[in-house]
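Presented as structure tokens, the chain that follows is alone, the form predicted on its own.
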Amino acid sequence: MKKVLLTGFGPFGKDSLNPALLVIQELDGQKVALKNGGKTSEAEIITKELSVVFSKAINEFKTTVETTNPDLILSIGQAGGRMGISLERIGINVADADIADNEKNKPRDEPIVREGPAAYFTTINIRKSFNEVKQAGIPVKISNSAGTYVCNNLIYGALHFLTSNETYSKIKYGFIHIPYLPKQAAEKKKITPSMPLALIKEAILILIKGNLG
């Protein structure tokens, strides 16, 4: 059975919950469906939630990582304020916070790994992950910057780590951004794009499905 490895991030800043989280808590454990051609299988999905904290967050992921070797890997972080599901293309080779992880972590204009590219692009198919998940009904973009707070200190760390080992070089990894949940849309003080949770987890499964199907 092929495994698919979910990780997201708890809650940060302002914010007391985090949908990134709650999706994969609810996801925890259930088995996919698969096809490919006329063969059917299945694929058991593994989480584990991060620190909103820069390099551990990393350390984190490689330790997950190495006691599971899962076939696809998806990172899902909360990008409040966005419109819809986001399918980061790529993460650079830098770290810089607006605000604080939560280990009081500010970094600025810092490498993530001195001597390292500029930069990695995730290795999902992320052209028909779009598709697919807009085929849908869902609101969905490709993204070309996930910033520089942790998600992509994620993104760079983890793509690192992955294609710098042999052993799970071949490892497809992709980042997700989601918008808030409703609930946490209307404690704004202004209007502010959400999404419920049960589209979000449709997403999730979309995008399970058409990168092992």
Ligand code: PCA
Contents of the next structure:
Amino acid sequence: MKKVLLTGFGPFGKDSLNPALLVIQELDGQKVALKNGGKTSEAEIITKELSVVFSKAINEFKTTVETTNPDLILSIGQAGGRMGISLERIGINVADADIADNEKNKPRDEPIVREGPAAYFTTINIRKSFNEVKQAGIPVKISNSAGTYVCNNLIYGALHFLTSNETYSKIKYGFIHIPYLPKQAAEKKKITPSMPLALIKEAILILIKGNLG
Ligand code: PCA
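Cool, the form predicted on its own is there; where's the form predicted together with ligand PCA?
What follows is the whole complex; the chain from before opens it.
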């Protein structure tokens, strides 16, 4: 059976919850039906919470890949204020934090990998993924910047690790930034976009099916 690894972050900054963590907790252990031509099969979802800490998240990611060896990895993070599902296209070689991570690291203009390439593209089929999520009636966009905080750090670090290891270089890797949940948005002073958890989960399942078939 194929295996998909979902990673998600816990709360950080001023937020007391992170919808990314709720998504992976609710999808953990689920089986996803796959169609491949006329054949049907199943994939199993496994999950891992990663720390909202710059280098720690990458190290936790590496260990999880080494112990689980999945076929597809989708990492999920919160991007409060975004209007819909954001499929991240790229991770850049910069760590530049405006707020401290959960262990008080606040890098400024630092490379993630010294002498590393400027950027890595995520390796899921991003256009097909966009079309399929949109087709399902879920607001989605392709994003060309995941910022320069812990999520971008993970994208860059994950792709650097996967592409430079022959054992793992065929594993597809995608990153999805998700908006606030309605209850988080309702607590903000300024009106803020949000998306219900059920819709976010539906989008993630579409991405799994579309990138594993
Ligand atoms: N979002 C942050 C880090 C953890 C998360 O869920 C980011 O976009 O970098």
